[in-house]
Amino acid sequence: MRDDHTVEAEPVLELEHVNLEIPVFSSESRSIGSVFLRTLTGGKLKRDRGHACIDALRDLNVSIKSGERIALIGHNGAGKSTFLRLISGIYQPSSGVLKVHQFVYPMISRSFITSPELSGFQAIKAHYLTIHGNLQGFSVFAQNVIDFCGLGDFIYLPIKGYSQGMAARLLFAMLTGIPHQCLAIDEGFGAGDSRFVEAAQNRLDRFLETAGTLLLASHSDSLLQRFCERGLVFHQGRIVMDADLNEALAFYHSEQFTEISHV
């Protein structure tokens, strides 16, 4: 018999002195303002012989175990979304050691990975193949997505002809149609028009409850308190607090953090 307690104690992610530098490839890099780039990435601008790069994530030391529910806390540009992209393999660390023991499924983008020339149905199939590598069980998944997004016959037309709301509804239905052992989610990925929000919230609640390990970036304290138990507070690409969620939120809203933010 499997010992669930032992499984939960196994590490999913281990980061040791991890840094991420993002090059700025622009002929105008010399004139790019540090404050502007810090707002976009959370990091600091460095220049060397006319070349520029951003210290997007700096000296990250953190271990996340299976079954943990982690809140990523911080202002816009603090490094939360960059961290999610790092652990899900979109970015590779510039230095340090990143050990990923379990596939991290990223739910952080508003766009499709497939061509807009494809129909909605073809996009569903491409997404399923990307995750599973085969079409076993596809018909059940596809029907679930089609029923939830409510696009009707539009599902067989090219995505490039969809409104923004239609595309968002299809993408949301696809992303939340399969449970995952480790999920990285950015609350800002969007769920479509206002009429879709309530149904999307209920589906998202069920989806998050089925995730084994969760990393959730959000500005909503109530959402984080609903799903998370531990908090990582980010500032300028660093983790400045790793603690119980309530303690982390209290620090984030404290005068101490405000003073740090203005340095």
Given for the second form:
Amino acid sequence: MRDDHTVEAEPVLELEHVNLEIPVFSSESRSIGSVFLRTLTGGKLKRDRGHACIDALRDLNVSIKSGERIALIGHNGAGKSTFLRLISGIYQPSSGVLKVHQFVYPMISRSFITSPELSGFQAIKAHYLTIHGNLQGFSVFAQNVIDFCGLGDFIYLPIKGYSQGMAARLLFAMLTGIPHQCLAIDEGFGAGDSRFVEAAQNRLDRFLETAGTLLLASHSDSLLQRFCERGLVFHQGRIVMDADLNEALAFYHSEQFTEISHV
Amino acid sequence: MNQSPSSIPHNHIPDLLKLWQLSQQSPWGQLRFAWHSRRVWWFTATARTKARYVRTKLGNLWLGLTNLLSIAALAAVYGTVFKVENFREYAVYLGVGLVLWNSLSGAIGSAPQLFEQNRDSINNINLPPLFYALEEWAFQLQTFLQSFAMVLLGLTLLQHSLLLNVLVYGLPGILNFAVFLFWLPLLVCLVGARFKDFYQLVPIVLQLVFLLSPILYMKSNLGSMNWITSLNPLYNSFSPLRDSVIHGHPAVHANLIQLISNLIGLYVSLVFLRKERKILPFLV
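Moving on from the form predicted on its own, kindly provide the form predicted together with its partner chain as a structure.
Below: every chain and molecule of the assembly, starting with the one above.
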């Protein structure tokens, strides 16, 4: 199945020898040793022009075709979320070539683009305008989001008064309300309280199915197996395995990977 | 029954990749991004403007009222201290200058924290940082226009020609001032993101510049020290507009110089933004 994509489909993302160095500017961080930083970030510490630098992603060579569904596998700090930020344009590579042929929509954290002083309804409107550039069809979209998140009249109150669960439900309903051609999604992007997670499962399933190309970072094998067919295993900012999902997962759980992790 | 995401109607969706790429390019590309995304940042800024006084009875009228109150108090005190001969003339001079200064200092004063306040979005949403600068600019611009209009209405009681002067001669000055309100705060927030000490300096510098600018006192009172004003870029950003509005002349020369310096400032700030773009998520 993966071979079909690689032969026929157009590339969405092409990375050649891509590196990402993250500068650490705070004085506290400068005094932290390389071992501690490696534990935190999975990268290696070096110093560049007076400030510390973390090699967050190193020598990435990968091509992702349209329609592929990629699982990002790895321990915390291995570079999965950083990779998602890189391909969606939040971060830019320090060196190497990154070619992006399709807009990558990131769903990484629970962030609204609007001020907390504004209402949930205004947040929905701003989100819709960001994607569409106009308000045609907004009322249908807004009603869908309001019905699904279940906030009722709270939708017209400022977001700063929402509980974490309410904000998460609104954001989830909003972001999953519009399908995207290419989606970069982090497992950390949750749907709020457990009751809502159950209610949201079908919607999330449908949403992920509608995405043309999918990059999904998760620690859940079952979630990855449900939606992905190819796996990239990350370790200390490198892709150490690029294979069919089952093969990648088998490698990730193997003794061989455990040995690498302890080096 | 809830609709599934795919059943929601979709009209023409703009090429988001192209829009995003524009924001990464030259200042011209960044300006094109600003134009194409104008509905979003203008909407979020307008919503903020409306939300500010949402629980008050007078709403945005407070913008004008607070300014007029300051003007009345300062004009009464400093008019007495400086023993001004023509109180009406002094009150109008102080009023127009003060509302322009308040708008400018408000925009510059809130600039250093702009990217810090949007830290989560900058690190998790692929909107270019320019978006946040545009939204803040639109917010400050709306605040300025509302305050300016209300103060002018109030001061028209003292000088009837003010409104006509604004309509006939004020537009170039207003446009120049609006552009200045964008690029200088943008530069301040970029420098502030890199050098944290800069945050502490901004209010002190603003206070000093206010005292050195002929706002509370007439420019002619500076006497031989008059040259000081030509070295004061903040004062020069609004003095052509103030002169046009009060004296009813077009201030062509001053507006042209201001326009040229604004174009340079705009270019420099956008180039600086593009240069810092790569490192910005790690600075905030």
